[in-house]
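Let's start with one chain on its own, the form predicted on its own, as structure tokens.
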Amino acid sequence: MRHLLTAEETQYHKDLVERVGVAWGTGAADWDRRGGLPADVVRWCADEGLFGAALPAEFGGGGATAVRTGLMYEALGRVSASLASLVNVHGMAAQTLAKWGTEQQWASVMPGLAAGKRVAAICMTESGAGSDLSAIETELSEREGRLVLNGTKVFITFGQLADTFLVLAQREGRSVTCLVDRDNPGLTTTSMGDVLGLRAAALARVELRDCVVPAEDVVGRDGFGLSILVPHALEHGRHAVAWMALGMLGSAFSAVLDFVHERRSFGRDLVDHGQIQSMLTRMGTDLEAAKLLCVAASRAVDDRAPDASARILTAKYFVCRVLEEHAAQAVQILGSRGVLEDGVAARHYRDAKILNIIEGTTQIIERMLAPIFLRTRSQGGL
């Protein structure tokens, strides 16, 4: 990938992968098993500056640009999608409330956030709602002049850990975010049990029975809700998972390229099998078109190109599609070595689904991605 990057970037991107690599290599197999992440995996997260690397300088974080985040996602998908995804619905929140919250908010939330002291998790998705989020039920009423929140939220990454939540609500009838602290004492939440993947990702259902909400913990106006705030969110969310999935299509070819190199089976190199070389092939030259796309996702983000949210959706659509194709391939080629839970390629093969769900379903972006394709073709830009 150094051919896309400048000096910079490729030594950023190798540190930080020879980092996690040594910490956190081997662990992903037990957080996996144990269904979450141990406490000191949050800590160095946070030692690290990985929750508040992309946030702007004046709110504590980073400040690094798109391709510094894509790359810094890139290598933890490469140990654990679980793992990518605690910084990144943390960064979903966080980056939200940078954008659009109020004075007081970034006073009272941000440093925490911006320092890892305290991780954020996003609440949007109900048991009735989840692409179609215009039909949450969760509801901000007011009652004897006070702000109360009542609804059900599922499969919240990290709701288990996260001390800071931001809640999706409609407010009669229009959308509406706010922000409630675990200690709120109308909040609760459980496991949801065994899934088929980010095992690790403590996924919660989050319960809200008659949370106090103060009127100066409400995001942005009613209204702003699914409009402005969810999509802002959303794509933050879709840059990172094109990347971590990068990074997880780069360890399963790693995997199975170390595992045909040795190999060898009815009397020949397994390389040498015309099979195994259209597989090679078609992964191989998947990489490196992911690659390409996710390099010029980020390059248009840090540009403010016009068309930076098309190529993250491009981004996100393509990585993640052959993300499940070469996972499952992957498995199809280590055989009995493939279906071991220590193994990266069981891992990303479950984990791969998932990402072909979170932030957008692949059906929702192609209904997202068609028009534009017709659009920049009518315009001439095809």
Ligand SMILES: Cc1cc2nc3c(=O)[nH]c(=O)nc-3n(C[C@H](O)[C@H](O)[C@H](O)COP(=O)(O)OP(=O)(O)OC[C@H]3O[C@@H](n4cnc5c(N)ncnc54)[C@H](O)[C@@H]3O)c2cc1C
Contents of the next structure:
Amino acid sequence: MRHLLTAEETQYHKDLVERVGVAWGTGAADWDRRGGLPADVVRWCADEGLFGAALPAEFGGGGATAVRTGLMYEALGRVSASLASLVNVHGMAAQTLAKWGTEQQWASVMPGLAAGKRVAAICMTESGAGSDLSAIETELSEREGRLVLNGTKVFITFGQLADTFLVLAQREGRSVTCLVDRDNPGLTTTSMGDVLGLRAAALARVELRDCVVPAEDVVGRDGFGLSILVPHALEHGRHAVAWMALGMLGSAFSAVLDFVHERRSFGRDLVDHGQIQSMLTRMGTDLEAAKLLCVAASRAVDDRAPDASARILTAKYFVCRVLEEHAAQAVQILGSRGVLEDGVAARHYRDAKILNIIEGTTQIIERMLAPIFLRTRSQGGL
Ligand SMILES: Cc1cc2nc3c(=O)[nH]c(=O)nc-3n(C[C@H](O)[C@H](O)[C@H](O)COP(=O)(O)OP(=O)(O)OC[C@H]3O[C@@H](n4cnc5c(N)ncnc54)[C@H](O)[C@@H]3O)c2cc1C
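Since the one above is the form predicted on its own, can you give the form predicted together with the named molecule too?
Starting with the chain above, the whole complex follows.
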């Protein structure tokens, strides 16, 4: 990737990969078994400045460029998609607040979020509304002069751990978002139980029963929730997921490359078999293409290019799709060792499936991208 990056970006990435690897390189299997991240991992992310890395400096953040932010997710994704997701969902909520919050919200909430002293989760999905968030039923209503929130959110990443929840609801049929604190007596979280992937992401069902929400905790105007705030949060999320998938793809490839030199069959190293070389070639080529798409997407964001959103969608779509394919191939090449629960290949294989569901499923992104390509073509841009 070096040829795509500046010397400073390369150095930042190299240093972070090393620090994450030294600190947590062997932790992921244990976290998956526990179904969550230990407190010292969360503290480490805070101490490293990862939670606030992408936030503007005026909020106490690191003001990282999109490329640098992407490199951070790549480095985390190599080790654990759950670890990367902790920083991602926090970032989705914090970035949205930084853009659409009020000065009062910035003063009260942002310092804690930027420093990672408080962890944020983002609550959109309900049992009856996932891809189609217009179907949400969680309601913010006025009762005796106070705003109260009622509903149930499901599959909330790090919902079991978060201190601050950014909740999508509807008020008189218009979408609205508001902040709810962990201490709110109406809020309870319970585990979603065992899951296929992102096992350490402490997924929660979040029950909101007569949660009193101060008017100053409503974020953005009524009607902005679905049209502006959710797309803003999802764009941050898709950018992050593309890059974490890139890290996982690189990690799976690396595990395979080690193995094909160590393992022998029918009197040869595995790497000398043509079919294995064919799989390696497809994996390596897609990895190179994935790097190009990720860097192009981030540079478009940094340049405020009009096609930045489309490039993020393209990167998320491509990298997650090839990751799913090659994580399966990595298990195949590793043979019986590939299926060991604690192994890198098995973990990436499980997590890859999830990355094709979150922040817009493969099908939803296809619905968004196809018209973009058609429009680009009609404008003579292909
Ligand atoms: C591990 C994990 C973590 C998550 N974390 C969070 C979180 O932190 N916060 C949060 O709010 N949510 C979270 N989610 C929920 C996630 O965003 C949703 O699962 C996702 O949006 C899809 O919604 P759904 O599962 O209800 O599927 P559905 O929307 O019911 O879709 C079911 C299937 O139908 C397809 N489909 C739906 N509509 C169409 C269409 N129009 N055309 C073609 N195909 C279609 C989908 O692609 C999918 O294959 C998480 C989910 C998982 C698995």
